[in-house]
Structure formats: C-alpha cells, structure tokens
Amino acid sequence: MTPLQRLIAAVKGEPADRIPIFCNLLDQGAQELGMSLEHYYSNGEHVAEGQLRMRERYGHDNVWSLFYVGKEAELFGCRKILFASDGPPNVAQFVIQDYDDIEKLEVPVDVAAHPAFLETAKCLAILRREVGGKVPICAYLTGSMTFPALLMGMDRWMELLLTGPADLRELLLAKCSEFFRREIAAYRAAGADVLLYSNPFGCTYFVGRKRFREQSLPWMERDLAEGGVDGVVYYCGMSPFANIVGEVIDRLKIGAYYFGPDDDIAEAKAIVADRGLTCGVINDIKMLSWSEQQVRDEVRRIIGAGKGSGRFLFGTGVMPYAIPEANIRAMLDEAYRLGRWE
C-alpha cells in the first residue's frame, strides 16, 4: 500500500498492511542538506528536498510543508525571526505592540498570493509533483484562539484574553479566524492532504472547562464552518485533551485526533471509538536522553494501548533537532514491526 492508502484505510477503519506512522522530522532536513537552519528555511525547494530525503531515509508515511510555526506571523508583517543553530526558529518581532495595533491589523486578502506564502507554495508544488497522491502532504495551521500568541506574545495574549477589553479581544479573534479560513483554503488549493489544526486553547490545559465551552468551542466552530473538516486533524500542541474530546467530536465532527503524550491512549481510543482516527504520540522530548530500549518500550506501550481494532495512527511531536539518529531508527523499526496487521 502507499502511505496515503494506508492513512485512508485507517481513517475509514478498513483493512491495511499496517497502521500509518507519522514522523515529523522538520529541522533535520537542514542537517541532511548541510545547511544552516536560516538558509534552509529561506527556500521552498530546500524544505521540499529535505522532506523527501527524510522520508527516503526513514520510510515513514508523511511529508510536511511546514517551515516553522512563526512563518504564519510573517503573513501579518512580522519581519524578524530568531534562528537558532540547533532548534526551531521563533518569532522575534511581534506585530501587535499595544492594543491600538489590533484595530490597525490587516488580514491578508489572498493568502496564496502573499509574498510570505510564496516559498511555502513552492514547497507544496514540489511535494505534490514528487509524491502527490501517494504520500500524505501535511500543513500546519494555528487556530484563532492560539494565533494571537504569535502576533503579540503569549503573556500579552493571556492578559487580553483573561482581563483585557472584551471588544478588542473579540475583534482580534475575529481577524484571526478570518485569516484561518483564508489560510486553510490556500493550503487545500495548493495540494495539502492533512491539515493539522493546532490550538492549545482547544483543551483545558490553558483555560478552564467553562472558558473552553464558552469561548474555545465557538471560535473553533467559526474557524471550520466555512471550509468544513475534510482532512483536518485536531491537535493541542502536545497538551492532553482526552477529557474533552467527546465534546469536540460532538461539536466539530473532526475525523482525526492527535493526542498528547500525557493522554491515556486506551482511554482516548475508547472515547473516540469508531467516530474518528485516534493518534497516539510519543514524547519525543524524552527521546533526547532515552536509550534505544526505552524508546522501543514506549513505542510498544503506545501501540499496544491504541492499535486494537484499527482506526489508529502512531506519531511524533516536532522531533527535536538533537535526537540521536539511533533513537529515531529504534522508534520507527519498532513501530513498523508492531504496527503490522496479520
């Protein structure tokens, strides 16, 4: 089976050779091409080549169009990204410096034509040409409740969310939701198959259950209402969300859930059941220091808890740059072995 056929079978609960295995190797592409991260992420051709080489090296079931999370802020005018030598880039200049900037914030009318999207579009075009229709092409999109953190910083966003002027909060969220709808349409048009809906505020880790129900759920509904949920994967930035996933399924009808490593996968699988794809995720931060045997043991635990009757995927977070290659291979070898269906 091709990786895309394998994923579709898992989503539908149909027979397959093994469960899908997603390994999100992003920064490692720069190392593979012998480039600094800043040079690597300056060109969509580099990122596409890095993704193709990573999949050729390890054999996992996905490729990414994601450069770095802060790239979304560039679509709003962020001009400075902080590049490290051995870790993911981050926003170094917030476009919202004070509350007055919220009213002046302009949502890009045509995301696909925006200069800050051109290299991403180039990457997607190459991936579509090389592996389109065979390997799932993934895109990363930040939900409206989380996107303000990229525009003004997490501390300022929490201040506005919890104690700031309600009218400005709602105005900012409306602009972020409008942007999300335009952005997801651009990614779909460019050929992305898997649309990771990233929203740490879509769980009770950052907000209580009352605020989750009164604010997070309505804004998520608004984000997804126009384009629908085809290809969308629910993700809370590695935070646990099994305690509210039933409500999310009822309200949003998303078909795949990328749980955090602290979630009880057996419990999560029981709640999702045949209503969607359950994704069990390894704590890849700990893979920096784990032995190969510890990695294999954790893969065995996750797949043992979730594989069951199907509708299951094994995945990673955003694999840190410094994870030893031996641990990556140990993880994938064990996942391929244990993920096979007889």
Contents of the next structure:
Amino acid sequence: MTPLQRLIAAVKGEPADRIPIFCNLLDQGAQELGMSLEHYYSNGEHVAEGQLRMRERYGHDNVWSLFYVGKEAELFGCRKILFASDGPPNVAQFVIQDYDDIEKLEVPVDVAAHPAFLETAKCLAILRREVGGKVPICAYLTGSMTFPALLMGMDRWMELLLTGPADLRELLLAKCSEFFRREIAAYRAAGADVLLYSNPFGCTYFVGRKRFREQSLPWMERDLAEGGVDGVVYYCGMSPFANIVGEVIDRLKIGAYYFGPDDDIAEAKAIVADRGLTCGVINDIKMLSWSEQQVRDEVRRIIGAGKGSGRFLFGTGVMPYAIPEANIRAMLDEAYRLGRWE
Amino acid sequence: MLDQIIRDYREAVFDTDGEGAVAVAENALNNGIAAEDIVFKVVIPVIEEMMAVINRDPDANLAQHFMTAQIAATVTEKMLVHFRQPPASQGKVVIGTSAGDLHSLGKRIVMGCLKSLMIEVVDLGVNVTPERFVDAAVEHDAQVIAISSMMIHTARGENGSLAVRRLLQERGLESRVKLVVGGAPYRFDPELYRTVGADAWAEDGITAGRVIQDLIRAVTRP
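For comparison with the form predicted on its own, produce the structure of the form predicted together with the partner chain.
Now the full complex is given, and it begins with the chain already shown.
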C-alpha cells in the first residue's frame, strides 16, 4: 500500500495496513544535505531533495513543499527574511508599515507565475515527478484571518483587528482572502495533495467565541468557497480547537482536522467521528528533552486515544531542528507498530 | 461613588471595551476623583482581578489578554499626567525578544500590564543580544530582565536566556537581577524555563505582570 492510498483509506474510513503517519521534518533537510538553512531554502531543488531523503531515511507518509512560513509574505513583496543557523527564519520586513499601505497592497494576480513562487514550483515539480501519486505532497497556506500577521506583525494586526478602523480591517481581510483563493489554486495546479489550512485565529485560544463566530468562520467560508475543501486540512498552529471543531465541521465541511498537542484526542475524535479524519499530534517541543521511553509512551497515549475504528492519523508539528535522531526513530517505530491494523 | 466607578470600569475591561474604560476614568476625573485614586483604587485592582480571572478561565484568549493590557496602559498613561507628583516606581524591568526572534505581541502585552502596575519598563525591542539585555539592566538599575521568545530555537539557543544567565553569573549580578522568560515554547514545555536558566516563566502576558511583581519583591538589593 502506498502512503497516498493509506491516507485516502483513512479519510474514507476504509481498510488499510496501518494508520497514516505524518512526520514534518523541514529544517532537517539542510542538515542532511550539509548546507546552511539560508542556502538550503534558496533553491527548490534542495528542499525537494531534503524531503525525499528524509522520507527515505524514516519512511513516514508525507513530503512537504513548505520552505518556511514567511515565504508567503514574499509573494506580497517582503524582501527581508532573517535566517538562523538552528531554526526557521523570521519575516524581517513587514510589507504594511502603516494603515495607508493597506490600500496600496496588491494581491498577486498569478501566484504560479510570481518570482517568489518559482522555487516552490520547482520543488513541487520534483516531488511530483519522484513520488507524485504515491506519497502525499503537502502544502502550507495561511488563512485570511491570520495572514495579516505576516504582513504587519502579530501585535499590529491584533490592534487593527480589535480596535482599528473597520473599513481598513475588512479591506485587508478581503485582500488576504482573495490571495488565499489564488494561492490554493496555484498549489493544486502544481500538484499538492494535502493543503494545510493554517489559521490560528480559527480557534478560541486566539479570539473569543463571539469573534470566532462573527469573523473567523465567515472569512474561512470565503477563503474556501471558490476552490472547495478537497485535500484541505484544518490547523490552528498547534493551538487546541476541539471545543469548536463541531461548528467548523458544520460550516466548512472540511474533511481533516490536525489538532493541537493539548487537545484531548479521545474527545476530539468523538466529535469529528465519521465526519472527517482526526489527526492526533505529538508535542514535539517536549521531544527535545524526553527520553526515548517517554516519546514511546506519548505515542502510545495518542494512538490509544485516537486510533479506534479508523479515520485517524498520527502526526507531528514542525519538528524542531535539535530533536535527537533517536527520539525521532523511537516515535516513528512506536507509531508504525501501534498504528498497524491486524 | 468610587464603588460605582469600579463597577463601570470593570465591566468595560471585561468587555474589552477600551473606549468605554477610558470614558469611565475621564468622567471620574471630571467629577473630582483624584487621578491617583483612579489608578490605585480602580485600574490596578481591576487588572489584578483580571489576572486572577484569566488564570482560572479556560476560555480566556489572546485577544482578551491584549486588550486588557492595552486598556490598562492607556488609562494609566492618561491619568499619570494628572498626578500631583510622580508616582513611586514599583520596580524596573528591561524587556525584549531574544536574539533572532522578531515576534513582539507577547512583549507588548506584558509591557501594557507592567505599566499599569507602576513598574517601569525599558523596551529594548526585538532581536536583542544577551549583552544588551545585561548592559541595559545594569545601566537602568533594573531588578528583572524579561525575555520573550516565540520560537523554540530562540528560546533554547545559545544567544537567548542561557547566555543572559551566563553573563549574570560572570558579572556577579544574580542576586540583584532576576531573569524571567515567556512565549509559546514555554507553554508547550513548562519545565523549559529551568533548562534555559531562567528564574521564572509566565504562561501569558497578563500572568507575567504578577510573576514579575513577585520577582521584583524577591530581589535582594546590594
């Protein structure tokens, strides 16, 4: 059974050899190729090669076309990224410096042809050539309610959202939503199968329930209206969202939910039930300090809570660069073993 | 009359109604209530109440933290200009994000909260080197260094809290300068603050106000 067949079986609740296991090793690809993160992320061939080698080494069920989260801001003109030697880069230049910039902000018309997308497209083309149709190819897309944080900084976006002029807030959200619709179409056309819809403002850890209902849900509907929800995975940046997932399913009809490590997976699975795929996610920050046995125990706890009769995936967050290899192996060995269907 | 003002102000803060909270404070001032009383008997007790509520409330959210801190800082700032004499400082903190980290939301929430508690804040901005944290603490005679990190490598890395701890040790400053950390990685691993050599951590920006208050009180001045 190929990883893609395994994932499709899990989504549909059909028989498979084991549950799908997603292991998100991004920066580790640079280490594998023996180059700095800045050099690694400058070329889509590096990223594709890094992803393929990671999968070859560990055997998990997905590869990524994501370079780093700030790459989306480059599509809006961000030209300065702060690279590190041991972790993901930061956006170092915000495209929106003051409110006047919101009106001037231009949404890229053709994302696929945008110079800032070329390396991503190159990476996707290689992944599609090498493992397309066999291994799920993942893409990362930021929802419209969260995207302004990449353009103006989280605190200034929070200020505009909560206290700023409503017309400018709506204008910015409309532009971000329009961008999202174009971006998801570009990723689909380039061969991405799994579209991680990242939207921390889609949970009540970021905003209260009232604002979630009155703003987050309607904007998410707009984001997804045109292209539909095929391949879309709901994700709130590792924040918990089991308390609102029922409303999200009712309104958006997304087929997969990538929960936070603090979510109660048994409770989440009970709510999602046969309406979608429940993804149980390990706390990979703690994997930096856990022993191999602690890692195995945690994998057992998560799979025990979620596997049940199927429609379940085990996954990680964006695995920190410094996680010991022994812990990655312990996690995957245990997940492969416990995830098997007899 | 003060009881009614406290009730109105509390209601505005709990509803994250910034304009309403400012209006309550300004009306009180216009009705002859001293600015000192508005800050010490209304603003500070209400933010302390919010700290307790937010700690207990499973539905408390980032937007609420942000607004609570902003409202408290704004009202305090507006009232301070009407004080008969400058208020006594409750302590001093230097704050910034760790080297390589450009995320400023958490820092901003903490700063708003501290200002309303009459704790002086020296904002070093983002991407702050360990040397700058320690030099600024000495220069401003601060009791606390507060480091915000949103990413695991900036929290755990060699240029973050670990380096600040090392400098405090080398310069013999540990008894007079305490080190507090906060940010997403610490929520995912509540023991991480020990790994990075901090004296304490705070789960969110509002709680940070209380944690820093406690550290200031604990400092042994030379």
